[in-house]
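One chain comes next, on its own, written as structure tokens: the form predicted on its own.
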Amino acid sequence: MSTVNKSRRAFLRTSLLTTGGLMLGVNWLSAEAAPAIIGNASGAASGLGFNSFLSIATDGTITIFSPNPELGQNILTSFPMIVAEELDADWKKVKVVQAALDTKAFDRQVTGGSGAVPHSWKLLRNAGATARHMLVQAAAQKWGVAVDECTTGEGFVVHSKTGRKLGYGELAEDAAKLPVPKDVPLKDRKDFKLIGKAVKNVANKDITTGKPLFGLDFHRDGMVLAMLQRPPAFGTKIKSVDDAAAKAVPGITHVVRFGNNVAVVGKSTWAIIKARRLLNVAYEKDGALESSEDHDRLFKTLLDSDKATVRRKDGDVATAFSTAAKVVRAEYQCPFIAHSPMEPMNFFAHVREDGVELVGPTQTPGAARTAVSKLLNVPEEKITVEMTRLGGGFGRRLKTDYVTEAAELSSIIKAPVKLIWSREDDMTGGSYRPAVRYRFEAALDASGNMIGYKLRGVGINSGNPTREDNFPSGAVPHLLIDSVEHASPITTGAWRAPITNFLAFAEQSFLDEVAQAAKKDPIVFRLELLEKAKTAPVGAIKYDIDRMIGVTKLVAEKSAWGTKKGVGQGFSVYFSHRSYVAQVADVVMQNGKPVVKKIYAASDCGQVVNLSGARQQVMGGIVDGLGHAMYSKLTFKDGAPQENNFGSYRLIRMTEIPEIETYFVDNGIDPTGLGEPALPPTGGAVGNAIFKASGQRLRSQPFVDDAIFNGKPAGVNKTARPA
């Protein structure tokens, strides 16, 4: 058995619950990243000042408070599964409660980066195992027997020799009086009974029956509702406001101008919608008014810039290309895209003389509190943040703009207010996945070996649009990766699997082009590169070669790679957020157009906690990746977004979702995260399959803008072809 030697730090104290029972304080500060979640639990104690805790009530209910927001990543189910496994609990009596923001008690209350389970895996196991050990001790003392004669299962301690048993609830008070042990053995993976199984999401019933869980459901007696009129174009500011007609609408209580916004406040949603339509706001220029055509010109100019930032350089790139037998070049481009969660932005704020109350859906409650503190000059300790369930985030709710808007408005009108964004507000008000263009170049020797590799990324408010240490870095002797950035008034931010959501498509498509030029099978070509990285690495290797090889071989086997007639198969593999996912897409031609029939996915995310949740995360990532690669784009005209609702902003439809098969590598390591890693490889697998089926190489997204989807003959794309 493995052990965790942090119990003294992890379990701060034990205490008798006011209702009786055992409580173990869990020190989340001793871990590395992020946990989560929601739901009321009978027998849960509160207000006792613990960082986070496991409680066992006298009725046998087991409760764990969890600091981080739930936005559909399934930690509401996975977290208690981990505790229940080590505790040998009755799963039906395990519940989790969402903790409010408390930076003194919790570390990094953030949901993002696929980090929840990796962060809390050992801590939660230790919590369950320690509680089980203390319950066994209590039972052994009660019976006057040796501890090693006792076993546990389904919420009971059993004396193996006599068959006597006691429920955890019956033992909780006695266990609370025992000292917390220093080192507690954890289960061997082979003894897991719950972890790795398919378990239904514990919130399914509440969600499907419409239980108020989300920010838009939140109600507080006495609150008013508000919407903002924001500038219609990036790079503009308010010139004048005529609000007379809006103020005359029945039910309107305030029309307030603050910053670059005009707020309409009232007693009903319909009243504020109607009043906002009657506002007459004039705007004037306050910066560059950029159009999509401007961005296209910028990309072409900046790709040839002499002011690029070098991200990584290995070997002698100039010589490798000047002496190459063949050089392959290609460029790939993606548009801005919106987050478009099902629940638009919203937040409740009540600014009082004695403090500020904030309630709503946020991925970063700590950042929200800090932003409000700075805005209103209110000490953070006087601001409370409660988290509702999030109706989607995908990175948008890492931002705090909608929270500070609500707080500032409440401070002005001196009333509790719930700010609501419309769908149009949500889609046109930022922040977006940055638009990016990549230029790839590969140098091949006479034997078809890639001896040189160059990548330049040009991004619009993207930060660093490359991931310079990802594959194939380390596998190519001469390599140069650099980037150029354009600062724009258009606001951007993290979008699910930031940067890699498109970079993976571009990179994996280009590697297929290089494999074609080298006359090698795409999978064989990649495996050869990975073997070179393993046996003769160049520079730093910051990805796990064996894990990438493992998913590659698994998906090739499961998809019957290269054996299907009449089917174009495309391959892609990518590493992001600590995990590895390889995919194969099957595409057929129907009525002259490519149709995605099936996608196979092999994932290495370490130990799978909940097989059902893991499958959903992979399938959801694939659907998201496919939909946005195929259909979605946001364009601009003089700074104004041209798509503002689902009628003009295309998302994937249910009938367009292909069959998906998921497989997981069981490599015995701890969980490494799964919320984002399945999305990046999808575009590359599908794009490469479309090429195999049609001969048409896709280099820009969305794919539906390509000629092959618009009734034009299929054929090899002549732009940026191999040189």
The other form holds:
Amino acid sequence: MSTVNKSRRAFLRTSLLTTGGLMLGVNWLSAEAAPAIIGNASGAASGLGFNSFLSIATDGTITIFSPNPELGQNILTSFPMIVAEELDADWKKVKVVQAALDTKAFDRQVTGGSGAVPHSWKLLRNAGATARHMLVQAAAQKWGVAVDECTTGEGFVVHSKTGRKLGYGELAEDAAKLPVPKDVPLKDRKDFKLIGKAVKNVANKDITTGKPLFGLDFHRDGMVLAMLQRPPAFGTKIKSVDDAAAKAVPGITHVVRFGNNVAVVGKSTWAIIKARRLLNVAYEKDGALESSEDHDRLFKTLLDSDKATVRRKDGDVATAFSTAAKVVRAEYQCPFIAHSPMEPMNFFAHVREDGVELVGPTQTPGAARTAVSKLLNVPEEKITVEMTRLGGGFGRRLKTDYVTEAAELSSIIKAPVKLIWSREDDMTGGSYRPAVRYRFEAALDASGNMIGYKLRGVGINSGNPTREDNFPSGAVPHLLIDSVEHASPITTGAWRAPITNFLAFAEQSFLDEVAQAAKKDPIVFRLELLEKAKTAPVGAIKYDIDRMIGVTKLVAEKSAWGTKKGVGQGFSVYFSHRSYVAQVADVVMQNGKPVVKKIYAASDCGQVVNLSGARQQVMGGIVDGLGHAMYSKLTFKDGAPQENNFGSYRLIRMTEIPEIETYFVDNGIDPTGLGEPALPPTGGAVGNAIFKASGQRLRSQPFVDDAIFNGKPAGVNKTARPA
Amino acid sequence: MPLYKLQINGQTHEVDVDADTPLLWVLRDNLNLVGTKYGCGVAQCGACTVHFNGSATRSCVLPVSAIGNSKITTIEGLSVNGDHPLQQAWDEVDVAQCGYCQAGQIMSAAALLQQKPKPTMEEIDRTMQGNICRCGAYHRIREAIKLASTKA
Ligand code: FES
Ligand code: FES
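Could the form predicted in complex with its partner chain be shown next, to go alongside the form predicted on its own?
Shown next: the complete complex, the earlier chain at its head.
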């Protein structure tokens, strides 16, 4: 098993010259109609216009291209597994190649929205199955036997009647001459040999031996390095630059200003870091200089605003609340947080007369190319984008700002340049998870039924901070969900499980508060609501009620819900993207403080592709969700971020993780994605468990700011429950 | 700029850099040893961990002038064939997600096992809490260290 990273075309050229064999193109855009084509040593150009490729060399080596960026979601392993499964390949002989951006060959070369496997599942299976079918045909012809007398396994076609056997490599050339079949049947899932099993990451060896896989490791002879000095506060711009001292630092080749940036360019990172410290840049006000306290005040105003955008309205909430036997109200708030992928932003750009070369870590190579094309007015055909491995993304690398910076700088200094963000640049450079506050209100009738539900979300550059069609919408007769958004110079962006990364905590905590007011077990309360959504749906239902019930029941069983002594258990269930995850947290009190001991997770992501990778996504998602709920916040003073590195900005560490048990629902549904869905439920399960263990309801993050953890009185973000 | 003779991975390397240059940037910019990663530059994340006479050290805050004849080992020199018990355990347990922190994690763990071949869970946690894994692969990191310690 090995991995390579190069442009698909360069690969095709060399592999065709050296190995011959079967090249199979699959039309990525319309798998059903799949007019796949075959090329061989003489037909390299026939690959044009087609998308994914797998090739089988005459020595039996199978190369599978993985088009989507790898950022730790393990797609470089799971995509090829799907192809290899239907091909019945010998996994040990599969080579994986990270494809470069190629919109003619692939579509949706994006890592985001937990969408890669759901999108490509059928296409990848078709690719493998079609090739397998042709190899069988070639063998059957050679032996003069019927196709259906032949079977395949581990890279061989077998005729068991006569005990004959031929390797895929031996058959590749003959198979390549056959017409490409359409509508080849796919395997029955009970015959899966790879899919659903734990298969190791194909890059393990390279990672554990320190190979240059990442963008920051990229080197090109003749390139220079650069860092940018950006404004220290949102809402400021450059007034004047004195760069004399910085320019005088040995090893510095350029100091140039473009836009609101001062680029320091040189031969070594250390020279650049030192020169940056000698820059003398004055800034002036260019917009609102907002502080976190301003946001706290602003939220209160926005929550009472009469200019909200209505997101969903069912029934008549006014009457429901005026006739309610009981009303429950609570507010929840989260701070800004940074993405902080371990590898800070960086990109290589070389703007030449005849085109642009871009290399680096991006979740959206296509958008990066479009942005550079617009910026430099260079046609997209003249821009190449190669993806390195990403040292984490979490949504930050969906933005293309750091790519266009590199390209612009290269065009100015007319040299190949690798632009590097320091950790401080990365943390203070914007594109944060927005700060948001929610007000929930629930109306209960005399028997404890939730008859009315109101949610207002207010956020700073948050876009719509609600997910109006998520549960409990559809289960409540009278419902109103609306929002008010504030425009700020502080930039925001998608952060792993956008919006739901905090909304899920708020909603699942509030539902616990309502269950308590209704004197019902939190799980029973939710199951009753789900039952109502099923039998008497109100308005559109855009989630799968049975899948939500499925994970709820599974986690209740596995966590021995409600039977543990001396442990506070908290439950949470959430639907995000296309998948369902329910979690139960076990919390105990130690020295007066809550300690999260264990988290149980039941996930329904449809068919699990790689059990090892799937477990990692769930465990990593939970650690991520817990860590940010517990510890992380980015605050502002006059537009300037107050935390700028891991000393002041806290991330979860090994001593702070609970035990985690992961379970998957096996229901035969096609894969529905798992990069994000395990994260949203965690905060709610933990918050609810802390309430159970301590009697304290946490309504703002990070939890460590709460008196229950630090002994200090509650801060400005705290809300007393007015009801 | 002064000339330094550095003992790295059993070889002598000559570099001509400023005295205050952190070893991290000497490795990455001058010697093309990029397995050692930059994560924070201020000794808070552990991505840049190397061995300094066998002890886990944050190379981002170690000036080249402080190294002298001390022996430096980086991830590239941890084993000849990439088969240190920890490297094997990392594969067996399938630890890596994005993988960016993992060289630093392995170097921290290797120094621990050198001093304490059979560490307890608490000792593992205490040592490893200096290494951030943003992907949250902590459970498997811990498991792989345990596994390697039973084999070594
Ligand atoms: S880069 Fe040295 S500890 Fe983070
Ligand atoms: S594996 Fe991504 S930071 Fe550790």
